[in-house]
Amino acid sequence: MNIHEYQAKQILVQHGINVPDGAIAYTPAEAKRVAQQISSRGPWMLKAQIQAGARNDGYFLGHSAGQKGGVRKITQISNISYEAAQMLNNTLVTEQTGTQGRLVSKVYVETFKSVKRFFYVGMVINSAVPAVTILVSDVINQDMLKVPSEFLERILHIDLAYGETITDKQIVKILDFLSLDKKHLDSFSDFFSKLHRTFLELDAQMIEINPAGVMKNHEIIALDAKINFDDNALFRHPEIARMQDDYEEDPRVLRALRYGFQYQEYEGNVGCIVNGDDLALECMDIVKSKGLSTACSLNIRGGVDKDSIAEGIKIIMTNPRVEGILINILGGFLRCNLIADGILAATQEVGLNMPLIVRLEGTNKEEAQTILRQSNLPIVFADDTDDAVKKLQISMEEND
């Protein structure tokens, strides 16, 4: 689940970690009194709230070229509301929303920080370690998974395996790594740890503070805030799960959210349905190793029906970039007669005009497979996950 700059600012002063004074405001009116309350003389930031990157260097749609992004930096208080207007009720494109864009409904308003230095801050679940890796870079406003490879030197990865805290000895690395003097290493600890310790304890999959702020008095500031976290922990966090805004979302994760089930979009052409993150991963890997990408992946979770799964299954088939489905599962609890059922059920209402392809695994699998037989769909049957995309790929180009 993601959550706004705001929000995440809010989370991250609980944990003691500094963030420019700023609130939230939802007309042109109400941005100049919070410019007002949070600075007498300014200069303020103004900021299009949106769950995307790229705010800075986006666009609104309808107004004129060169017009200004979704962050500004206002030093006229009189100027407050016309921005905020230029912003409020109107759709804002980035690179990370596509040409649709988002529309601002609401406007943060917060008070501009001079700072002698800026860097980047990351941490992300690294399952391959596993570990929580700590990105640090000198590269700021920008995509670090699109950062280009001749720049991959300037990214330091640090790993800290559960039940590790970070070290002065890692600290020191970092100042090196930012040509930093060890008068920061009170202040590097201290922000460093704090930031982790929020990671932990909110079963975050993500933060990204880009960027960071060095301040004069070598304290560390956020000036920017991004925080995803794990759908599957929210139940721990009820306060944090009450921050969701759907309107935000996109309609098809509503609906997979309202099963129970986890969805998400990519940008390629294949759609998956497994019961499993290590099915998830399994697929999406082959399906890139054998030239294809994927659309969208539904993991669902045993406890269902025939009902919720052809809820499941009209998703993904209703997703305009899919152009074949995998299903890949191995049935324990979820049994795979009710994934046939939940096939008929959803063919039966939209339709099948593209190839699909089961691997059926488990409880009762004998008898889903003479379900979809006897339904006389073109559904072609595989033997595990590597058969069922190579199968995928000759229906797809036939197809074409």
Second form
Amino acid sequence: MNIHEYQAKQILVQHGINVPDGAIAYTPAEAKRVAQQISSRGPWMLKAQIQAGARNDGYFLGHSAGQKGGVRKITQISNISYEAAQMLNNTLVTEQTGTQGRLVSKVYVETFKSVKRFFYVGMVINSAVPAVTILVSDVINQDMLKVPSEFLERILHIDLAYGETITDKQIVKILDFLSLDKKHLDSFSDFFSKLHRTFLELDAQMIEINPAGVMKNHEIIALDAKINFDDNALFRHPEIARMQDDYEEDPRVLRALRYGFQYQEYEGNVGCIVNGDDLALECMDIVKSKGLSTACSLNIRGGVDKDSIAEGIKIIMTNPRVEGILINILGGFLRCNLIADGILAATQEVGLNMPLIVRLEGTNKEEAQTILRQSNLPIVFADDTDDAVKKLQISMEEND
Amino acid sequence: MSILVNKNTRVLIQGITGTQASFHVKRSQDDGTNIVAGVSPNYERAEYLDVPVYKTVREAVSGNAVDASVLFVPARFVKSAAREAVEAEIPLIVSITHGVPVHDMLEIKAMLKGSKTMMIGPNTPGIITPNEARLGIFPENINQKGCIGIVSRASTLTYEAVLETNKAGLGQSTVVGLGDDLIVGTDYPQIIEHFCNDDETKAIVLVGKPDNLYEQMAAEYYAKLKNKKPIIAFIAGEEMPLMPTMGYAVDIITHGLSTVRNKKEIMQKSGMIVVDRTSEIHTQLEKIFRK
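The block above covers the form predicted alone; next, return the form predicted together with its partner chain.
In what comes next, the whole complex appears, and the chain from above leads the way.
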């Protein structure tokens, strides 16, 4: 689960890490009021709150939004509401949002902090070690994008295995890497220990401070903050779970999630219903190889009842982009007859006006096929995924 | 022969009285699995599904020799269940549950290090040696005894691989699901090693996943391996559009290399036979065994 920058900064402050003074605003007038409250003469930073990075280099869709990106430095108080109005209720596109962008519903206003030095800090679960890996670099902001391909040597990795805490020796390594002198030992040690503690306490999977700044008094300040939490551990952190911004989620994704299913949308016109995200991936590969393209896929887990399955199937059937449906189930845990019952219940409610290809294999396959055949629905049966996609392609052409 | 489990493996079930556990334990018993005991902290009777039930793993192992334990406990209790099994020095634990917190897995990995226990999973369908032992939730009705070892990080495509080995008329020696989580107890190299040392296994099918670096690590291991058996490798997801992730940290630790294309390239270079569809697995197997 991701949260917004302003929420991440609240968490950092609670854990004793410095961030600039700031507050959230939902209207231009509110943005101005907040700016006046936090600083009498500025400058201020105005930051669009969406759960994606590279906002600075992003652009807004629509003319009313002006030419500038989603992070702006503002020196005159009189400009705050004008600039906030350009961001609010407009769509921001960055390299991390995809082309459709994200609608900005709130802006964060904070005091501008001048620092003597910027640097990048990442903290992430590293499965290959396994450990919590700290990443430090002098490359900051979106330039980081090029790092994996071009300058990996410009990132320092420090692995902290379970039970380890960061040592002074490791801090010295960080300072050397950034060419900072030992005067910074205490402040860096304090910052990294607190960040690591936050990471562990809150079951984070990723924290990124891009950039962090070194202030004149050697202290570190987090100028940006991204935190991603382990969904599987949210039961331990109800206060974090409450931070979830449903506004950031697709309503169909949320609907599917209510029934315990994963749902994902793409650009094409084929709706796939599978059990297993890996099966969804192979379906996509094969759909693509036949010149078709996936509109959405629904991943059904075992241990659900037929009514939930019907609700899931309805999400796909009522997606306006879908022109043909592929149901591909290899039942183990999930029994095929439940899928058949689910298909019947869903079609009874919303009808079936497009090709539906069904491939069922595994537990209770025969029973499921009998149910579907007796229904007299125009369902085409397939033996395997290749066969199913081939038949779908033919049916969709006929349907045109 | 087979690897890890066979008809003599004495199996303990932790969380035996749960709904899913009951359903699958019954099926495993019908399939011939030698289930010797169960653990359920709040169960008041002495027996369930014809096996003795204990309150703790320690009590269970004091009265019964146990070679392997299957964990059917809820995700939040996997850590403590694993600890009990490790402390009881059970050689193999298989954790079926999905949704185990990743920080718990960091702790479990530390527990396993230097212990006498090997862990498979979590979030795995388990291990199956056809007609001998079924530890987990594999649909045993599709398995056929044979000579192909399957190791997989995928879930449903593992079943697809099973069907492919049947199609080739070869069947399976043992099928091992590594689990589909960021951190799992055991990864490819250990299982490949077991298969290479098993007389019955003639070739290996590996089914990977797009994320992380596990397949790269498998390729690195396989490239250096002497006396290797053929591996047919498959990963789905080549056509999946790149999903934007928040931030750069994940890309950095995987060196931007965790793409399907990259994995396939590295696996091919290591000497594995890489196929683009699961449906090509049986044709490749037929090719190998016609020689």
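Numbering follows the first chain given and starts at 1. Fair warning: this is a prediction, and the values are worked out from it, not measured in the lab. For clarity, a rigid core is taken as the largest C-alpha set superposing within 1.5 Å between two forms.
- Core-superposed comparison between the two forms: the Cα of Thr294 travels 2 Å or more.
- When two forms of a protein are overlaid on their rigid core, residues whose CA moves 2 Å or more are considered shifted, and Tyr259 is one of them between the two forms.
- Here Asn18 does not count as shifted, since its C-alpha moves by less than 2 Å between the two forms after the core is aligned.
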